[in-house]
Amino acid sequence: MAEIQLKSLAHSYSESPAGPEDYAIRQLDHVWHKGGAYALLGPSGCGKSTMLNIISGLVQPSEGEVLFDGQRVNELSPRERNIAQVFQFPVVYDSMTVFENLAFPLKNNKVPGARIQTRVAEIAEILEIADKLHKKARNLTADEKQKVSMGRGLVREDVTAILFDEPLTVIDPALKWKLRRKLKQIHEQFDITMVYVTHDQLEASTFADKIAVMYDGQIVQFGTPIELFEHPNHTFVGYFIGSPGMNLIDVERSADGVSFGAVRVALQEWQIERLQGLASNNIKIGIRPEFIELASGAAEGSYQAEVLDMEDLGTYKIITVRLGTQQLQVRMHEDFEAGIGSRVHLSFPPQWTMLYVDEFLVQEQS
């Protein structure tokens, strides 16, 4: 396993890129530390697979360097980089048995026969395909084929890292959680550097210790699941993480904070000071539905809002309210009751009211 560093990395599929919009990956610096379990999370088209293919050597970057343990590997082939990659759709040899598929990369590396037997049996047991070892791969289900495909990456003990490119797309939903836990177990057992690409925040948070969120060719935040949830560094992270995502409101400057329409929102003193030093008028506030306080009666600093909709999800409810010109979503406990069209009072706790300028979080200076 190795530390993987991306240095001033950028890539365009255009021969003559004219501007940032022509880049699949805009210039970035990032480090995947040795032995970590990471997720690369973002929507389709944001550059996730391109980044993975650059790391593995399938794609040569237009600019910048890829370093393994500090050594440049741009000119090395995928084989020379010693990367195992598991793709979205299973890659197996249908004419081979499951055992032969799993043993293939070990035989190529001239691993002794006894060790091949032991290692294949070990990985097959973990993936729960030990009873399929002598079955032809062509006779497997899509789920089983993807397990074999993952096993071929996991079976090698000498890899620099294992890269997973949305490996559970073809897996039955009922098995996805189980397989994610299996991958986590394998990581903890073998201490392998793993990077898992997905557009599913649940997959990312259940697999990874830290998540890199990609948007428009850039990594806009790298942090633990709780960091991404509680302090999203970019409005996209706030929108993309959470169900429902963060409430984001375009606002204007006011004397003691910001406002939208007739609604004035007080900010913390440090937020006001930071805002005064920034010239942009692209200003938003964000607050998660979980952190808005909702009550039937007025309280100091609260705002009166109208209930537009209530969605009962069993263990909690999502309340849609109108505050001034904005519609906001609030997550409430299952016992909360309020009729459509009724008036409620909501508050924005200062510690959970995020301020964004030019889409990035304004943070307190230490």
Second form
Amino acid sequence: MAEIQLKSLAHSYSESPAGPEDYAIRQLDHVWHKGGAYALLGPSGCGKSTMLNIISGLVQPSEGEVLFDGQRVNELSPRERNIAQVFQFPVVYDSMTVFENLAFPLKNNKVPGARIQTRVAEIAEILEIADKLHKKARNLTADEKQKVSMGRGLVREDVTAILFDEPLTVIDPALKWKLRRKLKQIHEQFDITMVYVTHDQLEASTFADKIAVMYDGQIVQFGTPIELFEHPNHTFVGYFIGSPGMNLIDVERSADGVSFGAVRVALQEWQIERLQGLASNNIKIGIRPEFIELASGAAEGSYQAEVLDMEDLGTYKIITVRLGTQQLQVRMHEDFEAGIGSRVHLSFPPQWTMLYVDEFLVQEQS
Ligand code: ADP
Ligand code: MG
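Since we've got the form predicted alone here, give me the form predicted in complex with adenosine-5'-diphosphate (ADP) too.
Up next: the whole complex, starting with the chain shown before.
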């Protein structure tokens, strides 16, 4: 097990990249600490698999270094790096039995026979394939094959880290939930550094203590699920995390804050000060549907909005309102009632009104 550090890492699949758009990984620095349970979350094509393949050694980065416990490993082969990697689609030897498949990585590493027996039994038990050990892999269902594939990653005790690249894609939804819990349990039991790639925020937050959100070849935030929810560091994190995501509104500078159309949004003193120091006119405010408040009347600092739609989601409602030129989504209590076309008064609590300049969060200076 090791700490994995990525130092000034960048990668382009093109031999002569013309600009940032030719990079699958744009220059980044990142540390995966020893023993952590991490998720790497982002949309398809943002560079997740490229990053895993660079860590395991399947891809040589065009720039920067990969360090394991402070030692450069760029020149080491995947085998020497000793990373277990589980892919989206099962990698099993069809002609071997489940037992032989699981034992294979251990045999390769000259683990004694008795230890192989107990370790394979242990992993098969956890993955609930103990009764399949003597079956040929070719006779397994797709789900079972992927369990074997995961087992092959989990069986080794000496690995630097285990990297999972969207491993539950082919798994039946009901089993998905169970396997995710199992992985978490395995992490707690064996304390191995694990990086779990997914494009599903729910999957990321149920597995990981900390999530790296990747967007367009960059890690735009690395934080706990709560940090990502409460203080999205980038508009993409606001939009991608949450259901629905954060309301993001293009605004202009105004005397005591910012405005969009005729709507003025007062900001906190420190936000105004920081904004004055920034030249860009790419300014947005962000507020989550959960944090917009319903005001009882036209109080100061409240806005009148028109209800356009209301979606009843059982324990809560999502209403869509028009405020000036913008449509916003607001999460309301299940008892909330308002007719389509009726007026409501909303307010934006200052502590939940985020300011973004050039898509990044403007933070209070400490
Ligand atoms: P993700 O796993 O997040 O979906 P990838 O790391 O697979 O993203 O891909 C990142 C970007 O690199 C994408 O634009 C993809 O098309 C490109 N890419 C991935 N693999 C290759 C390759 N072998 N050759 C050229 N381009 C690639
Ligand atoms: Mg991928």
